[in-house]
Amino acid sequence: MRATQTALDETLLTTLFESLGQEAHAQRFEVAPNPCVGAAVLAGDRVLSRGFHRVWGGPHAEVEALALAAESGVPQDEWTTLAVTLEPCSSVGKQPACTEAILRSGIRRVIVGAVDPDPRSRGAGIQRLREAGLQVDLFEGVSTLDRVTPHFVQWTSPDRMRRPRPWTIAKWAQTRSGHLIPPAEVGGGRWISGPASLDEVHVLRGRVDAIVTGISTVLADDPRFSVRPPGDPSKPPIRVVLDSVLRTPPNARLFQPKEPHEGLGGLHILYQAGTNAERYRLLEAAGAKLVGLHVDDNDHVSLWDVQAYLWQLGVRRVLLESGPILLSRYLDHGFVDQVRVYTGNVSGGRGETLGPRLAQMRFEERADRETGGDAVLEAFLYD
């Protein structure tokens, strides 16, 4: 269905709403599992401002319309139309309703690409506006949903929805064999890809929930997880070690106290419960929150419970980074929504390699890019 009573030409809504859906599909890797969404202000059919969702957990593509409008020197009463490709949000999250700061400009008219498919959120802000007086319009079929935010899609579907879990992107760095461990000559026998990529790396740790992670490569690599600049040292994920049987050092580095100008989340070790009183006890004394959860069918603290875990706390995007091994167990489970690998100017290596593995996986919205030396792949994992 097309807007009706407008004085807008359907040829513009149509040009405008085809770019924003486009540009705002660019984002999908940094945003999800939020939706891709575009906004434009316009003042009769003159566009002032297009507005994105860029950074998961950021401002909403409405707000940012709103504030470049701001700035481009037409006064807010003559803002008459606010565009959008999916329904403006109504509820507080990481950010504030958009339906608020759509009524705080002065807009009288706001016209919706289409109605958010959260069955929990759907129609409300087209309510919330209507309600306020505002003139709603729906111009369907142009930005639609399984173009602009299919991962959107699946993330507010039954199934998913049914047993709700984290959004997991799982990341890794591997040599052109797939090998996460390079040769014991390269990198000091640990690192495979580039300063570049690491910075990335650091960006990616500031924009999750949490940062998963299991015993073996806590004893392999005694790693930090924390967040430094580049990134956003300021909101740091919780750690969470995954040690089924309490192996992890209580004088790792994760243990130490925070640096200047580094984040660093708490630290969660889930466990099975009933094991080693004196190994928690130690544990818990060096910092640590430990949590004991049920046993899976290979003796691994069970995945199934570590995701309601993680919701329950309020977990809603976590980085995986961790060796083949509960790599792998991620996969089989299917609780990898998203990856970004790292492949650095590195041959051969040590250990298990994920090649043919990765080559069977069926990649969807899939990226290729360079940074520094490395070639990096983004794709989503969904169904």
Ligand SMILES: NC(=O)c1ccc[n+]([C@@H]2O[C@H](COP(=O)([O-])OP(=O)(O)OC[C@H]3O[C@@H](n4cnc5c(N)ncnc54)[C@H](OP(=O)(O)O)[C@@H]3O)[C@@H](O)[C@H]2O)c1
Second form
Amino acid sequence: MRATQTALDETLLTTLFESLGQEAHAQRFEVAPNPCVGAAVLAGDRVLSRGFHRVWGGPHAEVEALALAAESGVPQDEWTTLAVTLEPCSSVGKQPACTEAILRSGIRRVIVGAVDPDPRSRGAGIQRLREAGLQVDLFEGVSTLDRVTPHFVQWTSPDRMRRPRPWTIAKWAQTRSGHLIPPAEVGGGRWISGPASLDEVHVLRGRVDAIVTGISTVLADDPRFSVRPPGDPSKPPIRVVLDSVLRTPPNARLFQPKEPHEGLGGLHILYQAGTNAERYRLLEAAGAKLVGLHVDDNDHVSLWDVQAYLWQLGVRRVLLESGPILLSRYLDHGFVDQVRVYTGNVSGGRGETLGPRLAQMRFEERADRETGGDAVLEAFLYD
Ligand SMILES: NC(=O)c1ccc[n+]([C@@H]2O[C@H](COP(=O)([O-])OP(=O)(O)OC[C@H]3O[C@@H](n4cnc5c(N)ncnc54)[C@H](OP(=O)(O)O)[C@@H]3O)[C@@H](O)[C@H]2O)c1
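Provide the structure of the form predicted together with this ligand, given the form predicted on its own shown above.
Below, the chain from earlier opens the complete complex, with every other chain and molecule after it.
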């Protein structure tokens, strides 16, 4: 229901909230599982600035709008209203609370497009602002959550909250037939996508809390899972290897010290508790943190245990960079929330193809684009 005790023209607000919602939604794959949010600062009925939540862990929309309003040249005491598609946050997370930034700005009125669906914070931001003496009006029905940020409705649903697990982005490169391993004679038997795609992956790595892989990828590729420019190496994700019987070689590149200009997170090897004490000591001495978990029916470490371990570490956004075996297990469990698939200009390949599986997946909010010579598919996979 729309509450419009507003001196601002309803048509202006409708147009404003519609455009803020659309532009915010365009950032969905960058911010998930955070919400897509747009905000604007007004002086009377003049829009001074528009801000958006653009990147997971980055500044919130209100903060960007306020910063840009400061650059507009209009004195702060003339700012009258902040319009925002989602109730401002009132608690400190990766970013400071937006309510406090709004209070500091001197703005006296806030118009909110939707109340926070998260039961732990619903209404708290509005209450904080009202208690501080601001006028807060709801303008519901235009930038609705199901249009602007449906993934956030899933993320805050009772089902998800009952058994919390990190938001998981599965990223893989495939040939045109859906193989993750190219023919032996292509790309050194390893590379499918081009340098532009690899640059994007480094950016993505810099925006997650953890990278997860399977032991067979470690054995086949000897990867490092570092963050290099253009990615932000300042807060690198932890690197997590699922290795049930501790086959990780202690001389793998994963253990080599950090090089200049790269970000290298801690190495966690998740294995079957009680297995091979000698390997345990070797890998621990090499610098890994070893975590013993239960095994599943197939004698691999239990993905439920993996999720619980990562969650209790504070990991909220995971990048899965594995081969087809572990990726398929994640998909079987319904543990993949988002995909980024690079399809290179390569035919055929080795190992299992994900082609038929991909053809049957129900993608939500799918977007297709190109980078370098590769096709890129991004989508959500929530039920
Ligand atoms: N194109 C791409 O994007 C891409 C990305 C990564 C890798 N690759 C390629 O993929 C190949 C390796 O793929 P892969 O499918 O053989 O290996 P993988 O998926 O990387 O790793 C599979 C292994 O992970 C371990 N694992 C631990 N817990 C598991 C669980 N719950 N479920 C499933 N596996 C679990 C298993 O070994 P244990 O039981 O011994 O633990 C399993 O054999 C390499 O050639 C690599 O180059 C391609």
